[in-house]
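The chain below stands alone and is given as structure tokens, in the form predicted alone.
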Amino acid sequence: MNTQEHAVGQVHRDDISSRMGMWLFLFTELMLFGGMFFLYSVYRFTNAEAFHIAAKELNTLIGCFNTAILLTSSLTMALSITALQKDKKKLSIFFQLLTIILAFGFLVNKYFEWATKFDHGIYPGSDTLLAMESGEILFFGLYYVMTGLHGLHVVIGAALIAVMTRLTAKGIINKDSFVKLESAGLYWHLVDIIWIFLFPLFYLIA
């Protein structure tokens, strides 16, 4: 075997574990969520009629519009990757910047939906949550920590991307040598799946 054969063996064994690597981190993002997710279940079997109470103080128009943002990045996220397989690093640079857009866009919403919560005083310790019925209090403590946690992950998932068209730009990133920006848009996709979970389970209940 020749130096040059070597070296793309070697590439192509990296670029395996590369995406073993990413697939077992996320199974363990997947196996958290999961464990919410069994939470929510248990606590929505026991308190069906607090959490569907407490489901009516949720935008259910906010929650489909945030659907749509990010139905829409992962689109933009999938067509960024095929722009540069087919060597258009321009329009795939277009691409994840539109996706980081759509991010910051989901998470300008969501800000807005916690504020006005906040506003009338339903967050963690108010009086106004407190002197609710505990099925209520559950559903809304559930609702902030599973939400807040996704929009942990939409933040980590934009500075991601971020780092990959910078990559891109200076061609690190190139067709040929795509497997990071592959990555980070397999883990967007994982944020978008479970927003999709999220959304029927906090604003659709009601």
Given for the second form:
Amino acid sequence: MNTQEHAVGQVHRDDISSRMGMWLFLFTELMLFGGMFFLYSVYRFTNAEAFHIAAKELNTLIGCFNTAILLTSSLTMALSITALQKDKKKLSIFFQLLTIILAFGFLVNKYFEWATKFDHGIYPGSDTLLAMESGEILFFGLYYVMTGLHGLHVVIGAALIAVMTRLTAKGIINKDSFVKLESAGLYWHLVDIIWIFLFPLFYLIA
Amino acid sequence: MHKDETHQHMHGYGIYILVWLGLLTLTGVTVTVAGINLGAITIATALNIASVKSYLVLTIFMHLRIEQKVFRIFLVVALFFFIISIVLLFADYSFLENY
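Please show me the structure of the same protein in the form predicted together with its partner chain, now that we have looked at it in the form predicted alone.
Let's see the whole complex now, leading with the same chain.
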């Protein structure tokens, strides 16, 4: 194949379908977390008092701080795409790196938050936890599974964005072809939306 | 709105920053409202604010506002079934006498 043929742009590309594929995947994520939200709502409905008491153990301030971090990381992710569309590669990379740093900040906070609970003897299967009322055990079980699965998504999201940053630096993701970055962004915003619901349901019910 | 297949419209930096400020404000509102005892509507208020925040993220950050219509239809269908699941679940639980 000569270069001229290549320049005409015969390489098949369908950005709309790529994004659609990502959205379909996000719907499966909705059901993954959705199942847990269903479980949460039924258990809270049947153990309202215990959930209120157990939630007092959670640190609202750390929760607020992490919410702000995640919302800001969504902003920097969105900005990185606009920067790339305006052909400002370096600015785009800067915003992507900022997103990754914020993701790490979120995880560091989560580490301290969980570590404090562990210090208080509250972790799955611990004697302190098992001595609690069954509703409180359920609350902490859901807390660890849901924030844990969400944390895992933050790790995966940050890793994905890191790959995109590399591709942007290499020029594979550029002004004319950035659907990969957009899809990684969609994933990141979903992680944000899940946290938007997790935060009031766990941290603000004391 | 636009016929171009590969290039969609784009948002400027400004709208993202506005939405971000809106999201932070709404977070502040949720936290403040949670401190006031509103009784039965406390959960409803928190979920409504969370829904407004999600709407902002979906439409602006996730570009649904400038995407083709089919994306919005897909989302509505997905949410429809999600809501059916939870409504039926609660219809069931509300009428149980012993659980």
